[in-house]
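In structure tokens, the next block holds one chain alone, the form predicted on its own.
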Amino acid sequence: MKKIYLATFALLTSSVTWAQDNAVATANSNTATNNDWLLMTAISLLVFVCILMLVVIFQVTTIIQLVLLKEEKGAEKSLLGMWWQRVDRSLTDAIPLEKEETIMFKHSYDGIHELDNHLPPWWLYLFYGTVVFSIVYMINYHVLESAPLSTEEYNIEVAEAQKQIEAYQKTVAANLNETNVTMVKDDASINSGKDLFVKNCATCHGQVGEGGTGPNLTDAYWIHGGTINDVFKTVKYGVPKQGMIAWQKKLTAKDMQNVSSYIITLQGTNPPNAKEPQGEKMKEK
């Protein structure tokens, strides 16, 4: 029997420890004020689960004890056994075997009699607890609206994640240069690059890159290189000898990446009235 009690105590202790660790981890990961109530709710649920486990463990160990005590000589005189019987009766409100006739129905089925047992108090208390919890939940979430619903909480998390993404993108954009720039292909970036091109570059290179004062950007010939790194570098530092200004003081690194990517997409578009090729032909990879 000592082994049973030790195992029960160890299981209960591990459950409580797990609940405390989980609660601490949750507390560390949720710093927003809106999550404080949710944290307390989570802790309460964990405690509730631990209590339920305690009740179940008591019930199981009681049954095991009763079975084992029947096999032991003089078990009916065991103080520990008597204590467990009292605990069992307080939790289950069970009628002793010798008094079952007082709650037995008169009818029987195939010799099986039915007992008019009460609902176990532990079950009733848990049921009442769920009722109280549901009332508190409804008032908190749907009446007072002091805590966000799951959909609202999801939207809040998405908004916070978006802010983190934007902050990360700004950090990356600040470190963007001609050595690590990459081609962007999403519609938003290309359209942004197109708008920047029409606004700042079309005067010299034409509305669709066909060339004018500046060279044609739609053919395979390039004066300063036609890779995304070369184009970015040309946009960034300009070509002062040819009258092209350095755009690094007027455009962000991200803007220069977008417009450079848009210029790359103009390759092979063959617009009308295109200027004759200049520079060296870009080798195909």
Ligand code: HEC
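Being a predicted model, the structure only gives us computed values, none of them experimental. Throughout, rigid core stands for the largest set of C-alpha atoms superposing within 1.5 Å between the two forms. Positions refer to the first chain, counted from 1. What changes on going to the form predicted together with the ligand:
Relative to the superposed core, residue 48 undergoes a C-alpha shift of no less than 2 Å between the two forms. Here residue 213 does not count as shifted, since its C-alpha moves by less than 2 Å between the two forms after the core is aligned.
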Given for the second form:
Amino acid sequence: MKKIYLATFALLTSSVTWAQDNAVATANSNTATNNDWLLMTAISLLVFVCILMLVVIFQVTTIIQLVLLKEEKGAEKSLLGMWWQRVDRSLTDAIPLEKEETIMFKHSYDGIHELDNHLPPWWLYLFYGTVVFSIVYMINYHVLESAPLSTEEYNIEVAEAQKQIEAYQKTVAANLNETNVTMVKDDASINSGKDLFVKNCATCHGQVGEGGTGPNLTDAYWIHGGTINDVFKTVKYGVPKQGMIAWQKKLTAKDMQNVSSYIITLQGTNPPNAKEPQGEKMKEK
Ligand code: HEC
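Show the form predicted together with the ligand, please, the one above being the form predicted on its own.
To see the whole picture, the full complex is given below, headed by that same chain.
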């Protein structure tokens, strides 16, 4: 019997550490399996509670049965009652009522005696189990450090989420086009737009957009429209017949968004040597 208890608790402890490792592992891979794991835990808890309730109900009925049996002595015990008595004894290791005298302490208080019963095995091994568990836990997490602690787990999950955010932003950037493009205003994007402009566009449009072979980009006059969507479209597809290159193969959508946004910030800067206006004046909004 003792062996069975020990085996059960060894199993329990290892399964708990496994569950914790598993939780970390799933946190690393993805959140969907993490939810599966939560569901499994909830179901096992529910099953455990049900079993516990059955045991309690059984216990209560046995006590009632015992009390009733005592009243009508000599009555035959049912087979179920006898089986349960055996289970009950192995769980509690209590000395039977008939032999209580043998474990009774000498002292008595107002006629109340104290019994020196054994600790119930289910309780005792559960207690040993917690001790074993704590040692396994301690070695696993604090000595061998084979699994991350809560703070590390948190950091791992945050890093994972960060990766997902970046992946999402990449797909958003890849889907940028002339209909959904918006003006970016942060310094990093505008500065990157400026760098791109100086490197790729300044030869034709001037160092500060004053114009040259290509039109002046600082005035309110546009041949192909001056909204962010128009500019993005011109940059993306170019005007090959007029000598404006299509940039979609050379720049990423995000780069084209940055450089287009930068061009719009040049509005009204009145640089020296500005080229004469071309196209139509854009209406004030
Ligand atoms: C080889 C010269 C050349 C280069 C390099 C060049 N462009 Fe142009 N670009 C032109 C010309 C020429 C036009 C005028 C097209 C027309 O007349 O329709 C133009 C037109 C434009 C327009 C439309 C202006 C309007 O009035 O509607 C924008 C915006 C523009 N370019 C942006 C850029 C950007 C951004 C770059 C760099 C990534 C760039 N261009 C590189 C020659 C160039």
